[in-house]
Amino acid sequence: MIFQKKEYTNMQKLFYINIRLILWLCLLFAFACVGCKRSQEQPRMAVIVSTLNNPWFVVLGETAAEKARELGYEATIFDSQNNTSKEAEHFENVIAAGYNAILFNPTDADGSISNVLRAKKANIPVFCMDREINDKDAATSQILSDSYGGCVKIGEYFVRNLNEKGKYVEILGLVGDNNTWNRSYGFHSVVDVFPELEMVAQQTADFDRNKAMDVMESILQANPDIDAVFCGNDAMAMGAYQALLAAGKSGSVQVYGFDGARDVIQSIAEGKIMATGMQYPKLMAKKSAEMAHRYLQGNRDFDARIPVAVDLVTQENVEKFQAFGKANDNE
């Protein structure tokens, strides 16, 4: 059998040439689209929070992420579960993924420094919210509640309500968090002036409600005749109150907290809790996102440490407040 070479007409040749040209143009267009997508990729902010097992930090994290999105960023919340190792993993992932900024609620004043420095080395600005780290140069800025000043106010109210005498207990938060000690020092700067006010026990409960309940139950066994308990946050105040309620002492032992959480504001209104210090997590979260946005727009003028005032909430003025803010704050 003899095979003959196939001859194409000029029209057929032109057709195949045009097909090849169209295919090349399609490929070039696809590559151009990919490049365009990359150049227009939405900038991202990471929100790394110490724990989401506490309503206060949930509000802090969600508000920060919401504000970042409002400003045009993709935002993701990471839960460190009060674990510095988990926090380090989040930083590694965020840096590797190329996030543009980090809104950060540290787990430990000293243990978190290395994570912030790692981000700084990668040219990713870090803005600390509520909790601070013991390095004034690592983070771009730190916006923090005035825990010391807030607890001076609580201490003054505490002294007045106890008529300058009585036995009391203090339940501390996380020992590695500066807020724990700033609150304790502020409280004691007032209370320790009065010699007839005796602290019969001081224990930690890691800012955790269930741990505080267990701690309070244990303390009551050795000290059944106390007059008051000061707790470093509202979750622990509610845990202590539950223990006192179970022991039949909720009516005779005054409970003081710190945060401005919903259940404590309600309990103050009902006469169950004496007072708390109102922090403003929404304000701190929004300001942090706004500062990060300004940084990414080219602004480099930030204070290293920005304090936020804390208000005293009591049974006399509780109607002026709501959970995590003032009653007239509609945000």
Contents of the next structure:
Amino acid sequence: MIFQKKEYTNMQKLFYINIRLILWLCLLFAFACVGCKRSQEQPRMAVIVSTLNNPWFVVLGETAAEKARELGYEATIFDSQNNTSKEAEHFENVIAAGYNAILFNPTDADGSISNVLRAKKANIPVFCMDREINDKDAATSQILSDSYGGCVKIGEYFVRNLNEKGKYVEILGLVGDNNTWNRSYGFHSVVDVFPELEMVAQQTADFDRNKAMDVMESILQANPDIDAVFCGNDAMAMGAYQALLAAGKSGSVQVYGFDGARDVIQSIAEGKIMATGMQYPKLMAKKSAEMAHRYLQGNRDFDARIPVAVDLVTQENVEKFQAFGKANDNE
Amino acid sequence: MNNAIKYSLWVVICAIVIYFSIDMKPLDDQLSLSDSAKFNPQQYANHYWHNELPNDTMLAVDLAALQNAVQQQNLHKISKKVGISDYVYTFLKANGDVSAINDEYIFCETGNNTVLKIKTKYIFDSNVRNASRQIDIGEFKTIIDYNLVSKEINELIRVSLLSEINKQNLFGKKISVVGAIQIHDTTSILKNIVITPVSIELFP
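If the structure you just shared is the form predicted alone, then what does the corresponding form predicted together with the partner chain look like?
And the full complex, kicking off with our chain again.
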């Protein structure tokens, strides 16, 4: 049997090429339609969190993403690692990828404004969670813990426990975060009224447990006779407690934190830490996701700032609470 | 020669452009300018205390209206909630007899099984700010400003009101008090009401 090579005319070649081209175009169109359908069916929310190096923020980010998924969105968590430029990269990527909304926990009250404004320009609503940015019009809404009010409560408890006199230390969080100052101002709005309470040292430890331990160790060398330490978050309270434990002073120096983290709630129950301010990260995360959902459904009526009340957790009432919430909060 | 003139001319033009593009002033002047743009919580609180507070106290509810609202579960109609909270705030006006005085409170018997505990020492809460219909969180650039207003109002209560009162002289006397209260939004009975006072007067 003899096979004869088929000869194609130029016209035939052109026809085959065109057929191939049309098939490719159909394939591309089909992919585009699938993508289009996918984006119509499942819009996306980005959850940009200042750091995932602190369990409190892990709970905040994961709860926000979970709630977004529950509401029918595809949700992705981005970790800014407490770095504003890293955060800027995330915003660029999120805007370029066409996310529908951003649930945002900022790294810096001033430094994060430009990122939020960029998203706003791209018509992407931004809902700040827990941490504030210093612009009341940039974000669609900001759901923030009432850090000031919470620390007023801690301050009153602190003053009563020390019988209105003694030496104390304050360990601050990140200086660029408004929560650091709201907590400090709230605490000082109380303790500064009592002249026999003397602050012997005030240093920052960036909300970091290890840094707080180092800071506390060096403060103790210069001030071995302190009565109490107030920390701007629970991670630092645990770090300070470790330093006091190592120095053999954990029984004589009272430690106060702020957050409602698992290890501090446990430590309060065990009588190691005096008190903390219970913030509600799950509540804030869920509300933010719900508000973003409402926005995407057409609602535009949002308060610029929504403070969330903070409760005082002490050794007397700790059984009413669990990590990151109330004991009866099973959600 | 031509090049020298040409380059000199460019240098002069560049110098003029740079000179008129840069505005130099002492750093202290610039800092004081930005300071003046900053929010002044003391000034705000003073203005509120002298000009706006009467508008709030005018709307203060009496004990009967408060009790009624609690029983009818209508607290939201006579109070204000700030953000997400289990508490509501309102201004309350009441009369009663001073039955006891301690370091922290004046106890006032109102005659209908309710004791008013008037704060006289630990004035640190934000009850007045939160109960106010004149102070709106939305008007502040940052939440720090909003909080500092509360601190300054409390300072005014301590300085302008409580420092002027001789507590011991009030014992056994009938007084009239107006102040801000915080109530749990599921409260069903009012027995002890803690009040942050903005006005305490001898009942005429």
